[in-house]
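Next up is one chain by itself, shown in structure tokens, the form predicted on its own.
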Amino acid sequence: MTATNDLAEVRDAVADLLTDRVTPEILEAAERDGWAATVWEPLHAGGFTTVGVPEAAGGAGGSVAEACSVLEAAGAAAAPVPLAETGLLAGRLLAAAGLPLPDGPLTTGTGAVTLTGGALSGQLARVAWASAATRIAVLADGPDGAVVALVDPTTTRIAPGHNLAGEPRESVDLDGVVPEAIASVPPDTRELLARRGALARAALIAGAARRVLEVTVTYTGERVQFGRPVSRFPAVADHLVRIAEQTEMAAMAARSAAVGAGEGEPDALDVAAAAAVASEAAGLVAAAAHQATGAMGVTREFALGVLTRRLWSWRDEWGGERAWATDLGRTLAAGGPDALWPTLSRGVRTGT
């Protein structure tokens, strides 16, 4: 198990590699050319891209902590960059299947595909940076059960689309396709992804609600009326203690669902609880923030629009707040009531 300040080690050497690179100018660019290169370099060339993927694949090794704790540096900054998606989403699909890992950014996403006599069929809807990547690992139906398909976006039909935050969520036809590798999968790989893809949303949202939580509180603490900061309002302060509240729940949440899993896949449960908790944070974090700091909230200037927008997007992807409270919901009642308590208070970790 990584121990807690390897893991804070992790988180700020991200974020001070991303603190001078990650401009207004740097965002406002990403947002019209798709992502960001110049934040990408350094990130891959450090090893960052793939932290949480085995060597043996590829990948810089360590924890699904360790790769979450740059998710919340990255999450933050509002790195314009597909992390999440190259190394636990894409990459440790590949690595299941036993396929080489390519360089560069990697993508994937979620549809009803299928293999048939060497060729796909069917789509992927909103594909994180699919123009961006330099290959899509595909998760499809084969004759003989799951397979993962390495694609070449070229070679694809790709509709563009964007999220909330101005990120590429783009449409992927895969209608005759041929891969350039194809590999065999355990049935529950698409299970294991969705978990990692919404563990690895709750690890942006934890480091975005951090900043948020900074932005307001430097705000609110320099912004004067009556002779006094506005933080010092009744008002005010309780957005202040909600943010705060908020964000220590969802990092929390994370954080625990992340250390759980170790070097393998994360717990069902704990990512339900995680994603849920850190879905619902998103929410009550953007609607604070912007009461606490009013129309200056809402300029472009302000660093907070680029982070809250972010919150909205990040919450409804792989899952949102809804299906994982639903399904955590299923799963504890399944247990009855004589496991309940044993399940919720089971293996308590510090994942901070």
Given for the second form:
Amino acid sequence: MTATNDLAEVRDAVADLLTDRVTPEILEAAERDGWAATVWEPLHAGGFTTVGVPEAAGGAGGSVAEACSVLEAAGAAAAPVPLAETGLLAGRLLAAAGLPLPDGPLTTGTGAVTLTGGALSGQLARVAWASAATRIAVLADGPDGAVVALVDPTTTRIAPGHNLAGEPRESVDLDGVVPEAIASVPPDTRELLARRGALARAALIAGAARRVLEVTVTYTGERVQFGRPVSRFPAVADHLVRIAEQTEMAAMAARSAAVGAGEGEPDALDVAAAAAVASEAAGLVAAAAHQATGAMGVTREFALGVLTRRLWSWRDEWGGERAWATDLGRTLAAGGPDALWPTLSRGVRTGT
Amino acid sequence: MIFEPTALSADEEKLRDEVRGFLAETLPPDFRPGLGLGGRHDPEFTRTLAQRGWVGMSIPTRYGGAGASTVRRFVVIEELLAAGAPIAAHWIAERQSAPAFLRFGTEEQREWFLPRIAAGECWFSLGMSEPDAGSDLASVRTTATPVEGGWRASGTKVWTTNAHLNHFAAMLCRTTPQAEAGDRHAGLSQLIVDLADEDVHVSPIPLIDGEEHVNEVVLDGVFVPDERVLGEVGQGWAQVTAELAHERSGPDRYLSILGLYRAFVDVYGRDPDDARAAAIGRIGAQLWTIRQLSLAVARSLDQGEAPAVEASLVKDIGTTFEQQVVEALRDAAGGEIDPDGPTMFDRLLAECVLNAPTWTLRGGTTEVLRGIAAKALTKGS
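Could you please show the structure of the form predicted in complex with the partner chain, as a counterpart to the form predicted on its own just displayed?
After this comes the whole thing, all chains and molecules, with the earlier chain placed first.
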């Protein structure tokens, strides 16, 4: 198992780097322009954008757990850049295909895409930062099975779109696009990408939830009504405790699934559990935080909205809690009653 | 917060396999699982378990225990609770009393009680709650007055589980009148009362499920010799709060529903529709995560930490989860609750619905736990 101290060091390093860099002005500009160069560049220079992509493939190296540590810190800072997409998702997809890792922000997405006669056809829906990316790694069905195609976004037709946090989620029309490079990949590549996508969102949620807790504890400790800080009222304190509980649930779920990947890919059951827990936690945390912070919490100027708008978005990206719970439930049910406890108590395994 | 994922070592996994093997050959195939720590009181099972060294595991070897780590004990009790094994005879003695003797007891008490607890032959009840002292434990009225060679204790304790079957209870008593003690938390002491004493009167308090395992215990001037005072006279408050804090986050806080969950999968798990699959999956995901939280607390205890606030959070998360599971499975199954229904699920669901309210009460109510957690979260504001 990767030592948890190392993971905490990665989290702290990214958190330090992002301190004072993700300001309200930067976030407003990112929502307007779809990009935040002053956030991306120091992360890129520090080697944090390709953590989880093997060094041999041109990445910074490191495990899935280390990549998720970066994402927890990025989630807490609400960093408006495609960190998950560049490293854990597109970066690892290209590495699996044996394709070279292009410089700069990368992205990928889901959708039915086919490769025929050297050209692609199909669409990708709600692709994160498609316009801002230097390249898109597209998973497509070729004549001889699954392929990864490297695509220059300027050769595609992109329709704008956003999530609730103003992060770009664009449609990419690939009809007739000729990729720069193509390589075949094993048939389970699509499933592995979906798992990494869901795990990445769980890690981002865990980070953002922890920051929501801090913001909410601070505000309710300063806001005085009836002559005392509102956090002294048990009904308000109850919200704080439930935020803390759901934050620890999301973090433990995401970290367990990430650490369980060892030096390989995360396990199907672990990711389903982590995604189901984190996506549910996201909604509970956001609701409790807004109730506790009152009218101030829903203003554009207050620090909470940039986080809760992300929680409300990220929880459904790469599958929401019901989708993952149903998936997990079918797997558990198929195992039968006697396998239920041994499966669920398997815990964190050391590598795959 | 200290919550970091932790894995079981190869040795710990081996221990778990041994416990699973033992349970598979000991419990009958048609065994009706108990609801976690609500498992049945079975002296024979407790002694058999003790012979394996699985009762009072954390008691040092010089007192007849296994000298095991918190995590090794976690591994064993988790399997027992998951199976709904009949653990009630030794449960309190091993979870609460043995650690209290180790922390606060005299050498003579350790030498007398601990080997008997580890052998599964000395069973304890808790003697904290009273008619007017529930969450506000410091308001206990049971009084012990000094007499030649010891104390005479008088008062009434309630909700004393299995007092009609167990041998002893550590009774929280006021030994210095509050007017003299000043602070209301001062002047309390824990006295080990022999429940078979003729001046102890035990009578059942029937609960809404019709069961009679919870009692009222009247102490009618019972004599307790000086050597049966647990810890220091006047330090009872500090002692019981330490006990409660350390024992809060164990697997007993999230495994009461495992038998029901397994029975649901048995009855409704073949080719489940989306709603039932989602219910099975959500419960599995939550259980998988809560178990990791609880294990993380156990591991940190072994590393010398005192995660009292984390333990309160885990208990609140776990017991709230347990109640949600009962409702979710009832909803997913559909139909009426039938206590005499044909399936194990029917019968366990009826039992769970009637017992679930106690899960967020015993060992500290949800409100008390959240109060403790909130205080820690808002420290400084």
